[in-house]
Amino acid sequence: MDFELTEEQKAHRKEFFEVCKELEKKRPPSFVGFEAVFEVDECWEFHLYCAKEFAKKGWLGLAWPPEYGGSGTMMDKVLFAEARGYHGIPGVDIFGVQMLAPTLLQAASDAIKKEFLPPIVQGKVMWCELWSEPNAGSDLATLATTAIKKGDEYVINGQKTWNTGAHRADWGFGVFKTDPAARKHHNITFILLDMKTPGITVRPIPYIDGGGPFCEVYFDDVHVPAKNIVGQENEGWAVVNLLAGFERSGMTEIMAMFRDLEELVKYCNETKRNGQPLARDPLIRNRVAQLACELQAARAIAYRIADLQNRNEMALMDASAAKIFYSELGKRFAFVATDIAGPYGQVKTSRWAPMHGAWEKAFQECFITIISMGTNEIQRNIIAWYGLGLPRMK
């Protein structure tokens, strides 16, 4: 692919930075990573109100067919989520915009996507997903929350946990067993539900220090119109890879890093320690640097991965191999700011804090990413079979 940005991907991208420079004066103070967005209620408020402004200008549908409500190029989508990502900017919802929508253009009904993508491009209606459950470990094709067809409607029993952000969500898509007798991956069928359908109820996880994006969901006997199925009855696995590769991309995650490495450089040029700037430690300087070439190599894998879409080339593996690096490098980048500032790096949000206590808490955090859309050691088992055709290990 050509890397270098045409004159008009260059102005659109200007604008994009240019209004979501403007928003982050807005943004609240508590807005201290993405998660805070599903922690905090002034922060998903903000959300809300950066998605109104974003749908004025029709960027909800970047990349969209004009039918829908779409404009615009896969490229003016991924400088967006560059914009957004640089500047701290929520308002694109991860689950209804990032994954659902692209899921719904390719696979969905035409009454589907007539009925659902008008509202999601008009950022009126939040989403959450619905895969992982409690017994299923890292094998989602092993779930046994049931969704039994009686008439025109599914009644759906069972347990669905770590769905982030199901406590603020209008609708949610989740993945049941349709056909309990049907052998594994032939069995399950993607749907999608109002949240607020009587029989489900969303409990909260919190984590240890109190916050936490993540729900458990439970189901007794929620009837779920037979229509909200998107592809065919029992072959739903087919929905869940399509989905998956559009949840593994990653730009928005890698560009907040590119944000991060500015404040990382400014806190090692401004600190001292021992009468000298933290910036002329021959080791501190050498961890930055190669921080530094990561991230670019990750933004390039992204941009190739946004190519690839473009052009309905993006095979399993390359999202499976784009998030695997960024999630690490993630880690990585957590755990070297934390190592660079010291125990001032272990201080959440204060006076005291470098970053406002950003490190901190990306120290924390930084496993989901990793363990989160299928665990990294799926991903290479992934790349292993489909990517690099070596057998299954029994």
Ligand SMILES: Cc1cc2nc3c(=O)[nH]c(=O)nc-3n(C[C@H](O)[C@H](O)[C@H](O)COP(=O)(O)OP(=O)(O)OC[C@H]3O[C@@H](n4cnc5c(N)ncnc54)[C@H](O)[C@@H]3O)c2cc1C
Given for the second form:
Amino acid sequence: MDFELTEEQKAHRKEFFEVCKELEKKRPPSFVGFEAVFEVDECWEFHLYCAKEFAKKGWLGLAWPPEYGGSGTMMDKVLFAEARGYHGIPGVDIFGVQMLAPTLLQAASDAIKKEFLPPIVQGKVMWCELWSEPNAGSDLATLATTAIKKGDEYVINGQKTWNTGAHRADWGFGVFKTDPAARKHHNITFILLDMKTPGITVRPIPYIDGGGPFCEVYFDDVHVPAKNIVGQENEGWAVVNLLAGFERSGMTEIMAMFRDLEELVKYCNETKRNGQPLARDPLIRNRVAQLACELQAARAIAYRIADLQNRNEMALMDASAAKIFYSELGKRFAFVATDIAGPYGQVKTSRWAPMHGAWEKAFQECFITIISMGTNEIQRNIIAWYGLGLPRMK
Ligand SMILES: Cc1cc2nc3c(=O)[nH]c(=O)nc-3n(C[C@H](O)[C@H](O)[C@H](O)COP(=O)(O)OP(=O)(O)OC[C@H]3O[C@@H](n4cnc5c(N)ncnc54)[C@H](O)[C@@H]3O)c2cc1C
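What would the structure be for the form predicted together with the ligand, rather than the form predicted on its own?
Now the complete complex, all chains and molecules, led by this one.
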């Protein structure tokens, strides 16, 4: 693909960056790291405020068809993600806007699209993902939570876990076993449910530092309308694979690292050790330059993914490859930055903490994307099986 932007794309990019730059001025100081949106009330309020601002501009439906409130192209969506990532702005529901909406557009009935897409594009409804269970993570198809059809409803019983922001979400999309007698992968249905339905209990999993963005969700005879399914009954595995591709492409995370790189370069220029700016140390220069090169490569991969999605040609392994690259780059970045900052890099809240403790936070959080969305070991399996045609291990 040609990486040069058209004049129109450059104008859109400029507008995305200008709006996000203004929003950054209103961002609460407590907004440090991805988890803050779900952990801190004022950060969640800021997220909802940004969602409304973006909805007014039609930016939550970029690359959607106009009949569902969409406008713009896949490239606009990427450029918007760049601006949000660079300025650290929430407002785009990772579950509703980024994962569920493109899945519904490809796999849902017209009735489901008409009911569920407008509240997403209007920034009115926030979603969570109800997939993992205590005994079903990497091997998700072994899930045990059942949804048994009774008349025009499913009755759900069981437990999900590690559900990000489930305590904040209005609605959840989940996968449930609808035919316990059928074989694995052919017994699962993808169901949409209102998180206020009686019988649902959401319990945040407390962190040692008091936070807790992830939850356990319990289902005790939860009645959900049978019409709320995506795709066909017992064929939810295909929907899982479709959504997983949208979950893993990662431009916002990559652009957040570009901003972090600028801050790191500034820190190296301004901080002296043994009378010399850190930026003069050849070892530090080398490590920072290496990060800069890898970041450019990550951006090129994200553009390529967008181009493939635009043409409906993205294969499962493309998203897996991108996810491995940017998540492991995030880990290398956090390690290098905290190394360079030395002992101060381990300080969370103090006037001595460089960048208000952002590197300490990045170090603590950098394993998130390596595990979430399917661990990197599983992504390597996907590349081996579907990309390279290698045999499965027994
Ligand atoms: C930050 C975060 C947010 C999350 N958010 C959500 C969410 O919103 N909703 C949700 O449903 N889930 C969520 N999850 C759960 C996530 O999807 C699972 O943690 C992940 O799929 C791994 O499952 P597991 O934790 O059960 O680990 P396991 O599956 O038990 O894996 C343990 C280890 O074994 C390795 N392993 C397992 N099988 C294989 C294999 N076949 N080959 C090679 N290695 C293997 C894994 O790579 C891993 O290192 C989140 C997780 C994290 C960390």
